[in-house]
Amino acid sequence: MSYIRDLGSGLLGSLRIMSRNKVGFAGLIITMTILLVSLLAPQFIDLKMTADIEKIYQGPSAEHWLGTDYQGRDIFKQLLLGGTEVIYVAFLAGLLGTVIGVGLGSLAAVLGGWVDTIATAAAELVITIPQYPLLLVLAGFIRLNSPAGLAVIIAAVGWGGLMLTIRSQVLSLKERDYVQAARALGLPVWHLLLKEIIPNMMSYILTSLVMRMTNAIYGMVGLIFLGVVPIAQNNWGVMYSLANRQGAIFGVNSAWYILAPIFTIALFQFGLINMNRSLEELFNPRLRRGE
């Protein structure tokens, strides 16, 4: 029980911290929300969508809330079900390309020698290709049949500007006098990393890591629209394609199909951008007043 006392009180305590600014506050209530939703509206809403061309293109209503689709199915509930899959994938690759980023970075710094020449030549080579054009050049050669999949080729693209980033700050800290000391004293180099180095840039690991998910969420997005990822199942970038492809946007109810999914898409940005406020409220001590 104090156990799951002690708990309680450090989630209320950083709660505290991160409502201190509020447009960061807003974007926290507004990402978890999103979250929450789309995480457990399809274990208690009935989602099964069948075509009924009867309904084609309704505008809303208090049966369809944002209208039906060029196939007759109601559009609010497929903005309920697909936010499951792109979450999913921003998620992967945002953490992939962190880890990728923040680990190559850190090894580069702190062994140097030809660990940190190559690992500097695969970023600079990583980032001097334009991005988008890499990520299609890839997924035209690897089948992206699942979420899995996408997510590992967005996180391969995008993780050289991080290990550049990472790498300088790194080499940074290793000269302060507490990874001096921990040197001296003969302590391992994932000691260094773990316990010494990482901790004290947690705020900006954070922070690349909702950039990250921003990005392959934009990077998703795109490579539907584009068709190279086949369109499998139901998810907000695949409304968007579809709704683009069946001229949605020329018609007055019609066009609720393609803004839905945008809308959508843009708010979840917006949370997820204003959320690291909070963030850099909660793990950079510097930044909270009065204390």
Contents of the next structure:
Amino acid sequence: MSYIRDLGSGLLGSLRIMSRNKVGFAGLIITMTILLVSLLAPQFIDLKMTADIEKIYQGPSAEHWLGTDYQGRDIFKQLLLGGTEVIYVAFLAGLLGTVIGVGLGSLAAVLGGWVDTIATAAAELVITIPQYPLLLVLAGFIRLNSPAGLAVIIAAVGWGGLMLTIRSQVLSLKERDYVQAARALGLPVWHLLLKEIIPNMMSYILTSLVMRMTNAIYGMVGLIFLGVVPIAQNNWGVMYSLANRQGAIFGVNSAWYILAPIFTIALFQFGLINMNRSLEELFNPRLRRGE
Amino acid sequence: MATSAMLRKFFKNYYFRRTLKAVASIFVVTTLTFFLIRLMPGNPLDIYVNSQMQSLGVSREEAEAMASSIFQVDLKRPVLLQYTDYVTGLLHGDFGLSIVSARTPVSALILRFLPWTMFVVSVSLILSFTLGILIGTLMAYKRNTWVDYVFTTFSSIMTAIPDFMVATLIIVYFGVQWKVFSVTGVRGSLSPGMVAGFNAKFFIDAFYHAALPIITLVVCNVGNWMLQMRGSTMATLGEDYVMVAKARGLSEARITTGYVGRNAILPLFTTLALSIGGMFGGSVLIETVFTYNGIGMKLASSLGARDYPVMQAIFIIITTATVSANLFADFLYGWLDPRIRTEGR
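Given the form predicted on its own, corresponding form predicted in complex with its partner chain:
And the full complex, kicking off with our chain again.
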């Protein structure tokens, strides 16, 4: 029981620190709201995916808050339901990219020798290959409706820069006294990394995870828009791409169909980017004292 | 002995080694993408045959017969042999023939599409970098005033919206709803019937068609430069030499440009070089939204048709642009900042 109470007060304390930065806290609230709505919506709403020809491209009304699309389906409901997949891909791609970058970067720095040589060369190669074109080519390998596959290729093209930064950070951190002391005690490499070095980079790692998520959303929506990944599920990216293809930009009422996913994606990214400021303060006490 | 010592010194030279590394990485990327592109599911022949069957309603046999008369490339040849052929061609400056646009050399296609993308990318890069440096310096000097807040908010909003969506927004609001420009008129890189030439009419038309992609890129990138310049200037303002310059009673203008500005820009040059490759690659999306006939749109279409040699050439060009920009930035940095030059020795 006391364990749960500690966790609760820890969370409250974190929230208090995060709320000090107003913009950052707003970002946190936006992000959490969108996350919550996107996760819960599929439980409560079911979308009629059948076309209703009499309701094509209606403007906003009491019945359809953001109007209807080219098949007469409710746009607002599509927005509520369309977040799950985008968030899933963004999070998975961000997590994978961060794990690869941090893992390889810190291993290369700690082990040195041929591991370092190979890992650094690989990272430099990944940076050199033009990212977006490479993503386009890799997208050709994805099978039908595979959000996880999409996340994997997005992570695969974007870990190089993080790996090099982490490597140089670890190279400097491992010379610190406390790491040298732990090493002198004969503690194994994984202990040095997981207990001594990586916790010191946590603020950087977390903020880079969030930035990676926004990059993943960019990559994903772009690929769907170009029509190179076969994803049929309804999501914000598919909405944007369909709206483009159906010429929704050319009408006043139909423009709602293309504006809705754009502003939703922008709002979510805005939330993520600003949430980063609060996260930085939470994990980097030096920033807090500076205020 | 003297020559071998000179040779050894030459090979140890920083500039030489750095250039060698750049050439090597272009070669490695070319090799990797060569095999990656050809491993992609679907090949140009099948895609062509399918599209002919669909659009003309002919049988598979007929479509295959039509394709075989057009397609000159033997796709059944072992990939490794195709690779050695390709590299031999490359070394002679030959990018090969396009598979889909029959008998057209890839180099001709590239020459037709690349200048437009280079035009858009370079103009927007120069514009956003210059604007970003000016505004960033202003923000650092006026930090924590409304000027600072306005620009910070602007850049955090602009980083939130993907650039191709900004492009769509521009079309929806300025093109369709407020009718500032004609949506169909700005398509393409030139108006129909416009002949390239060294005259005002041509330049105005080229700028008219490039304006939207340029505006989009500048609006989306300037925020990033502003924030970087703001941070860099603020760090420089705390340096001792700035204080000494102030103590010497130098004019504020001279301190800002000669002491603060010059040093604050330095770290931004590396980022500038890195962003060139990204802008070329990202042009795929923006050019598609605006239907601007640049290399990005060509990449998207050749990817759809699996036109291997064209895709390959575009990869090589973007890679070369990225690598040489980095090389140039490294050399420039060494020249601008003497501390780097001596370190490598």
